[in-house]
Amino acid sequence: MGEVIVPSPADFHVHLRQGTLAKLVTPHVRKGGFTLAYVMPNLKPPITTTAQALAYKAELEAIDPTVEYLMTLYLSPDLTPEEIVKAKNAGIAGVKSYPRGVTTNSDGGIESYEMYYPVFEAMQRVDMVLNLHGEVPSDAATNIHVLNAEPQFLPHLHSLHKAFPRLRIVLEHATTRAAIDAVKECGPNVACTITAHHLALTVDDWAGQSFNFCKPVAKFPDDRAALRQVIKEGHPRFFLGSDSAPHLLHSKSTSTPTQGCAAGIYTSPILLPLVAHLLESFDALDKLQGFASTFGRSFYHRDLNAEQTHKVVLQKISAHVVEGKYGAGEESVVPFWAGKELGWKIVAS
């Protein structure tokens, strides 16, 4: 295929930050080919109320009004069933759960799910989505670490689905075969996002390379094969959520004896061409439309009619080199695939 058309691509997991960094990276959603962004709430301070989410949405729309921003709340002890109803009425799409300390700005994350059951019941009743960062905190005493934190989390997914069978749940950024199998075992109300970078990387690619380091970390070749296979199957409950997570150059490239480099991989400005490039590499290019648009939209009840659909056209090219950075000096971000070649380019958007 020399040309591929994707209707209204949708990224169901993206970090757009705040302040000057938000002004730099928010326009890259559209630059990367996307017209919908499901926005994560782990700011400083985190987005925990409807009012905060709506104010943040207004800030993003002021930067780039051409993208539809679906907003989320950060699951915290302050979140109440009453706030869930208020959020639903205001158009907030979901609630994100971060286990304590497992990723960027998750120090206020949860340690037990049972205390949130009244909140989950309210979400089930009003039909809001629960987004799960699918890891448990590392614990040397029980041999839990970055490589097995996701499989160790999966019993929580099953128990939540059993307790709230009508609650729509998304297991975010799966990295293991075990996670793929667990989501398949659940009912139609449980879905899963897959990132572009986890389709490319394995553990060898991030060990010693800060720009390929993210949470959850990329795992083993067999795990990557499972992510690729479920996309080739065209399974409708597995769709794109980039987890595109920008960090300024000085925090991403530098670590000290007391502070590691920032966890996060930035894919927004090249996202749709990158996904096409990767899917083509494992003979799944024909699944691009479902994976990058229609499957996620269907699960989130954001289906489009003919009048609303915005078609993005990708064209096969000999190759072009991805830019080395966006911004200036230390106030810049380095994208995934920087300096490497991509075989696809957006020619109409």
Contents of the next structure:
Protein chains: 2
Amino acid sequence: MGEVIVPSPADFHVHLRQGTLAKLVTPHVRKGGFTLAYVMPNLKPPITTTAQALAYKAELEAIDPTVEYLMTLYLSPDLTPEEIVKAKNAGIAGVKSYPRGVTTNSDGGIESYEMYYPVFEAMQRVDMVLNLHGEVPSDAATNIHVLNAEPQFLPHLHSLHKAFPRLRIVLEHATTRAAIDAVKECGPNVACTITAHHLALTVDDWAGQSFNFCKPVAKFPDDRAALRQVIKEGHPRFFLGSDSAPHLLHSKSTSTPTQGCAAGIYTSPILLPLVAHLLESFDALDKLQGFASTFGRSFYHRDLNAEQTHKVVLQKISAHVVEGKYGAGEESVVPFWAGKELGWKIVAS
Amino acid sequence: MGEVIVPSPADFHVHLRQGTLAKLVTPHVRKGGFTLAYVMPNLKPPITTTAQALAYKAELEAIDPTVEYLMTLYLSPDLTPEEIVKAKNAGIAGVKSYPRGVTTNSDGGIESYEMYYPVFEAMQRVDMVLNLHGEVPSDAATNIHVLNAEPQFLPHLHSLHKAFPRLRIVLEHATTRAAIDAVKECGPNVACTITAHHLALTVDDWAGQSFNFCKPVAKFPDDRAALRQVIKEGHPRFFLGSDSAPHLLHSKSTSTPTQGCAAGIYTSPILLPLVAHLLESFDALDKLQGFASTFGRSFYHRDLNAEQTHKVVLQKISAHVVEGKYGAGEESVVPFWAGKELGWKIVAS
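The structure above corresponds to the form predicted alone; please provide the structure of the form predicted together with a further copy of the same chain.
Starting with the chain above, the whole complex follows.
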């Protein structure tokens, strides 16, 4: 197969940052082949109100108006059922829940869900999506660490789904076989995003290599096999959310023993060719359209008719080397797969 | 308790390197409180003959003659039963086995043990110690990765012990509960070293922090608890081998996505105070003498009488901040615990 057409590719989990960094990375959504970006709210300060979300959306549209930005709110005690109704009416698509302290700008994240039940009730009523960062915080006393933080979270997923069966929930960036199985067991209102990099990496790849370090961390080969398998099955509740998370070069490299590196892998500028390359590597290229567009659009009620669809064309090539970085000097960002070859290239977008 | 005396502290696993780096780090054995160093043979080229080992020993003695250096050979197909006899007669203490490719300069490491049985037979006969780096190489197809590489190795330990019950074997730098249990199950000829840093770290500490990255990688909180517990028990077949492994600053920091950092943590210059500090943290300070001297000396037949003993005195202090680095510029090495406080200090050595 020398060419693949993907109808209006949609990235259902992306970090577009703010200020200077937003100006650098926002255009990379389209450069990477995507016409829809589901935008995470973990800014400083976090996006907790409809007004903030709309202002942020306007900022992104001013940078690149050719992408559809679906906005989210950051779950916190300040969020009220009234704000949910307001957000829904303003076109905001979801609410993102972060466990406290596990990833970039998550210090205000949640510790227990029950206090949010009135908010979830409102979300269920107005049909807004709950996006879960599915990890519990590490705790040496109970043997919870970065490798089992996701499996340990799954009982919360089941409890939430049981308490709010009509609430649409997305378990974000699944990395384990346990998570894949848990989402499959749930009903049609529970879906799951999978990143591109978790289809490539295992723990061995981030051991001693901070550029491959992200949260959730890549797990074991058997977990990676489960992610690949569910895509190969063409399961419609598993779709792409890149979790593309740019960090400036200096915060990704570790040069001192007192400061660890930032968690995050940046895939936006090469996303569609990378996903094609990876799916081809495990014989799932025929699932690219579903995984990178239609499954997610369907779950999010964003189906398009033929007229609305923007066709992106990928062509098989012998060797396309990914750029080493974007931006200049201290303000640069290193993409995933930097300096390595991809077998696919966007020829029409 | 304000003072602890340790009789002739012995570090039964240390990397002293060669050339310029050896000149920097060899004096740190004594600086860290130790009068015996069991020296690893993974140089470039590896120490595979008696002649090389004796030349290396002379090099180390020229740098610091106040330390007793116990030398080892690197297990490889070139090693013959005849060379074992020669090595024994020259005072060489052990043979170190590296699995292929799992750590620094291990490209010539072993893949299967049966071909070495004639060598092990000779070692058993002349009473030379076999030192095992107890990990199997990662293999995605069989779900072997850096976190389970040690448990997956343990059947090899049991096979070797069964085939050569009188051969003294040391499982080096154990990091898992499974390894502790396996060594306990073996007879009196099988012992185990434990590093200082594995008493402090878990996987969360090296996730995104290359200065805490070493092989074997630090595992889960429950594994760390097992290492601490066996020391607290005062089990005489578990003793200190620091695996202190200096790497120059530039090879520990990750500044590009194509080059991972070197595996290794450097503890030599602060070793005895660090071990005291850590043992105190889990109420095992009363086991310091056994863990850092007598247990290992006894297993290696290096007991000392009162006259031969060199007493090292540690004093409890309020705050001693560990140096940020040793050496200058590109030639510098960052120690473990850099910039952090230790509660113990050597006052007589």
